[in-house]
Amino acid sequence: MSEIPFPYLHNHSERIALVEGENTYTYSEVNARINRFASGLLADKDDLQEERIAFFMPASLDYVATMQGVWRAGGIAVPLNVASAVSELDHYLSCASVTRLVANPEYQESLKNVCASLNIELVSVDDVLVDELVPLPELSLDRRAMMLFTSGTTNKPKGVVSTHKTIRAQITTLIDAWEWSEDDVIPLFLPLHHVHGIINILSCGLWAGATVHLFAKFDVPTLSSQIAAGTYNVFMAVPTIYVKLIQYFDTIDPAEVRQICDGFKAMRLNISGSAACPVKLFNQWQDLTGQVLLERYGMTEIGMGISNPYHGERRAGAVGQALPGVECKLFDEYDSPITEEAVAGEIRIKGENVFLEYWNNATATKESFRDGWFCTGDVAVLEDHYYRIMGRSSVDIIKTGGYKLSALEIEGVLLTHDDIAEVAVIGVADDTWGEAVTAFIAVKAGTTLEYEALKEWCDGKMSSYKIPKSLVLIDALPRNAMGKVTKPALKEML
C-alpha cells in the first residue's frame, strides 16, 4: 500500500501517537485502524469519489480513524460539532449532501430522526471496520478533502472546502514556524469541528510524529494535574480557556497553583487563538507562568495566515507577521493596497493555504476573492511590521460620529476595570451618531456597575468618542464552541 502524501502518520513507528484516558496507541496501531476503516468505507468501490461523509464524535482514536480513513478512501471529511442542535445539524448535513454519518453509539438515538429525514446512513466506527484490507486509491493533492463550516457569527454557516494540498500547506507551514518535533506532547480538548483543533493541534502533532493527549471535553482538574506533572511541553487554547484556568487558580491551594504554573513555565510554547487575546490576559498569563503567549491569526478559509514569531518579540495585542508561504496585504474600501503603517484596512490573503470554494455556493466563492486575494472581512493595522486586528468589518468596526472605531480596542480597555468579568462592544443604529457604542458587560460576583460610574472611569483611559453611550448588564456573553462572542445575538437582545 503506497505511502499517503498528505496528512499521514508514521506508518511503521512504535512511538506513542495518541493517549486517550488510560489507553495509548502507537503510530502503527493508529495507521492499522485507519486502513481498516478506509477499507470498510470503500467496500466494493475503488474510490469514494469525494463522497461527503460526516462524523459526530469527540476527540478519540475513532475520530482520528474516521477523519484519516475518509481522506485515504477518497472522500470528503465533514466533522460536526457534538454540541450542535438538531436544527443546526440539519443545515450542515443537507448543505453538504452527506450520504453517511459516523457517530458513537451513545449519540445515535438523538441523530436517528435527522438522518432518516435526509436519507443518510447512520453508522458507528465498529460497523465500518473490516479485517480484510483493500487497495486504497491513488489521490491527487488537488482533490477535495474536507468541509468545515464557518462559525455563523455573522451569517448562515457556509461549507468551506479544502483540498489535500490546502491541508498539507496549512500543516507544514505551522510545523516550520512553530518548530514542531516528535518530542512534543500536547493536550487536545478543543472542539474538533474547527481548524484550531483539527489542523493546529491534531494534524500538526501527527504529521510531526508527536504525542497528542485526547480529551472529550475541557477537564480543568485533570489537565492541571498533568501540567503540574510536566506531561506536556506545548499548550494551545482559546483565550476563554486561559481565563478559566486563572479562575480555577483562585479556588485551589496556592502551593498547587505554583506547581501548575511551574508546569506551564517549563513548556516550550503556549499559544492563544480563535478569538482576540486581551492585553490584560496576556500580561496576567506572563506574570503567573513566565510564558509569553504566542498569538496568531487564522480562519476556517485559510488555516493560519499570520503569527507572532516563535523566536523574537511576541507583542501583546498583535498577531504578528505573515507566515512563511503566505502573502498578506491590507486593502482599503476601493480595493487599493494600503502602503502606510497605522492605516486600517481589510486583511487579504494569498497562498496554498487558502481554501478551494464554498460548497455549492459559486456566488459566495466569487464574492470572497478580489484579483486572486481572499478577502477575510477582518480589519487590521500594521504597526512597526506587526499586524493588529481591529475586528470583523461587519461586527467589530463601529462607525460613529464620523469615526471608525475598533470594538476590540474598546473591549480591551474595559476589561482592565476591576469589576468587569467579560465585555462585548457593538454599534447600535442611532439617529445622532450613526452607530452608538454599546457595551454588554458581565460583572464579577458581588459587584455591580452603573453607567455614570463606567463613563467616569473611562474618562482619561480612552478618547471621549470611544466611551460607550450605553451599558447593558448581562449574566454572561453568548459564545460559540470556540469561545467567540456571537455579537448578532447581542443585537437581538436589544
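If the one shown is the form predicted on its own, what is the structure of the form predicted together with adenosine monophosphate (AMP)?
Next comes a single chain, given without company.
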C-alpha cells in the first residue's frame, strides 16, 4: 500500500517487529496500523504536502504508526522530546509551524494550553485511525520527511530537516556496515527525538526485518534481566549507559552480574556513540563482557559519519573510518583540506546522508556549509587511518549523557532569575555524564543563591538534564579585552 519507494518497514508479514511490554506486534500488524493512521491523517486530502505533524509519545507501537503514517501521507514528522519543559515545546511547535500534535490522552492536559495558544489541533492516535483506507500519495525521494531539533551555538534549538533520501542513506549505510539482519533483536531505551534512537536502532531494525524491544525509559533492572536471559544479540547505547550498567553491577549479587555479562558476551555487537567513549570504559567493558565496543561518530545533521569496522580492529579512543557513501575530510581554519596524518582539523562531511536545511533558517544553513561540505564543528585527527575526535570548536556546546546542549540556551533561562547578574555555563569533565553542566554565577548586590534553590527554580523551565549539576558563585566573570567571557579561564579555575 505504501507509495514510499523503499521499505521503512520490512515486508515480513508474520515476524515480530515490535515488543512493547507484554505485547508483540508482527510486521503485518504494524503495517496495517500505519496505513490506518496515514489514511486518517489524509482524510479527504491526496497528500499532506509536507504539513508538520508533531508527536509527543514514548517508544510504542503508536509512535511507529505516527512516524511512518506521517511519512506515508506526505507530511514532515516532528518527534518531540517527552521530557521537554513547556517553554521548550512552545519553541519547537512554533518554529516548525506545526498544525497537528499527536499525544497520548494522559499527556493531553499538559499540552492543551500551548496547543490552544499556537492554534494547533491536539489529537490522539485513536482520534486519527480510520478503518477505511485511502490511496497514499507517491512521494519523491527529495521530499522533506523529518525535523529534529538540535542545540547549537545559538540561543534556541534549530530544526534539522531530512528528506526521504537523507533518511534512506543514513539507514542503509548502517545496515551494510554493521550487518543488520532479520535475526537481530535489539532493545530500544534511548529517547525517540534523536537520530541515535530513531535511525540507528528503530529505523534500521524495522528496515532490516529485525525485532525491536521498546522501553519507555532506561530501566536498568528490567533491561538487565532480559540481557541475562539472552534476549538480545545487538546493543547500542551512549557511554553514560555503559557507565550506569557498570555502576549497577556494583549494587547486585556477583552471580547476577556474571549472568548479565554472559548475556552481553553472547551478543554479536555492542556499539557506543553520541559522545566520546573513554578508553578506560572501553577496556572495562571488554574485561567484564569480552565485548570490544564498536565506537562510531554521528550528528543530527548527518546521521552516522564515521565508524570503527565491524570486522577488523576496533580501536579504543578512535571512531574509525568514513562509512560507505559518506565522504569525510579534515579542514584547517583557512578552509584548506588537511592531507597529513596527526594534524588536527574540523571534520567536514558530504554525502546523501547529509540533511537538507535548518527549517526556516537559510542563514544558518548557508553558514554551516563550505563548498558543499557540511561543517560539523568537531575537531579530529587521522592517526594510522583511524579518526580520533579531539573535541569541539565551540565551548558553548556541552555533551552530557549523550545529549547535546547549548550553554547559551541555559544561560538565557538562568538570566531571567531575579537575583542573577551574570552567568556563564560550561561543561566540566565527569565520569558518569561525560560532561556535567556547571553554572558560574555572579549574583546581584545584596542577594545570594544556594544550589538546591537554583535547581528547584529551573524545574519546569528547562528539560531536567539541562539543569546545572553544580553552581560556582563568582564575583564577576572573567572577560577578554573585547568584553567577551573567557570560558576556558572558568575551566581552569576548577
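Residue numbers count along the first chain shown, from 1. Note that the structure is predicted; figures quoted are calculated from it, not measured. Think of the rigid core as the biggest set of C-alphas that the two forms share within 1.5 Å after superposition.
Engineer: Would you mind checking which of S394, E452, T240, R258 is at the hinge, with one rigid block turning on the other between these two forms?
Structural biologist: Per the C-alpha fit change, the hinge is S394.
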